[in-house]
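Heads up, the chain below is alone and in the form predicted on its own; it's given as structure tokens.
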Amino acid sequence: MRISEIKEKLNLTVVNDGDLEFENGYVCDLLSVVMGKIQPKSVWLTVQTHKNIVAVAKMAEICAIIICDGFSPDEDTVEAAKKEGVIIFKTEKKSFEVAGLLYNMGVK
């Protein structure tokens, strides 16, 4: 699947943009635990806001980073994300939901 596929259908709010192919979907907020367990070309969803996320990002292969339950990136994270190409998106929605709607969508 496109990440451009899920932007769309998610209606997500681009900070940076980009389109992927991904493979699968992690939930989580404890970076330490997403670099040990997250597979590459992965959606992340999470409520962190730092640019350690973008770090993480790039270091695990992720495809993309939403950020759900309505929080914004910090702007050194906006500009670290657009200096390493990583792309974020942000939503209203809860992590749960966006969790399901994905999972909905045949992202395992």
Given for the second form:
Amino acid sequence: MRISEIKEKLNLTVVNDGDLEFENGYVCDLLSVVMGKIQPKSVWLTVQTHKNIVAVAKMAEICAIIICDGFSPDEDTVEAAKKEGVIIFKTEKKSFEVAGLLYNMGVK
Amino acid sequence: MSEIKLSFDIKHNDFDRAGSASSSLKNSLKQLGYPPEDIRRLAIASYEAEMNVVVHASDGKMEAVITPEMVDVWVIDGGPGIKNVELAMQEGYSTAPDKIRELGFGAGMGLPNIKKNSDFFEIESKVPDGTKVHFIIRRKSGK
Ligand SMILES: Nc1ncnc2c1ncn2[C@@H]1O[C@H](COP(=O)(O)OP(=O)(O)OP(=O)(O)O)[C@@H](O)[C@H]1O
Ligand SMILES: [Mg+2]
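Cool, the form predicted on its own is there; where's the form predicted in complex with the partner chain?
Expanding to the full complex; the earlier chain stays at the top.
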């Protein structure tokens, strides 16, 4: 599935845009649990907003970060994402809801 | 390519630059044409080791030796060291302060992640001198 497809269907707000092919999803706010368990080619749902999420995404080859529950990324997070080319969206929807919607679209 | 040696400084408590050593190392491997799966294992292991210096230790460094067959990485800091290494290696054990937990660190999964993602792992620590984490990523495929 394409990142652009979920951006549109879930009406996500763009923080740093981009489009990639991805396969899986993962929800967690503890960074090293994410690093240890997220599969390659995943989207990552979190409420963390600080700059280190960009580093985590880059290190673990995460396709896109969706910041849920109405949280907004810090300013330097946005800067880092632009510099590193990490796709970030945000949404008012709860992580649980976003995960459910993605799951119903076939993302596992 | 015969052997490439790299060295990066790691600054304690500098969350702004945190991850830059691992990121540089990862880019070097990419340029050298290492397979993506190996690069990912290397990136995760080195990031965890680097963050442990940023979060728990003092200033330190990351040193890497890259050959066509493997990447050897040492992450070394100047203290305070780990009292009980066996305990520190357990999944879920963490002494991270609350302020840092709020940022999502402190799951107690960093050291286990390094072990899981590497082909060789050893940790040496002495209170109060410091900690040395050494791991190897062997190139699995695509030579
Ligand atoms: N370089 C280091 N210097 C001093 N203590 C360390 C160092 N690395 C690890 N530790 C100790 O070992 C514990 C476990 O480390 P580990 O990386 O597994 O988890 P963590 O850093 O606490 O949390 P996480 O990595 O999941 O964010 C740490 O909480 C800390 O007490
Ligand atoms: Mg750690």
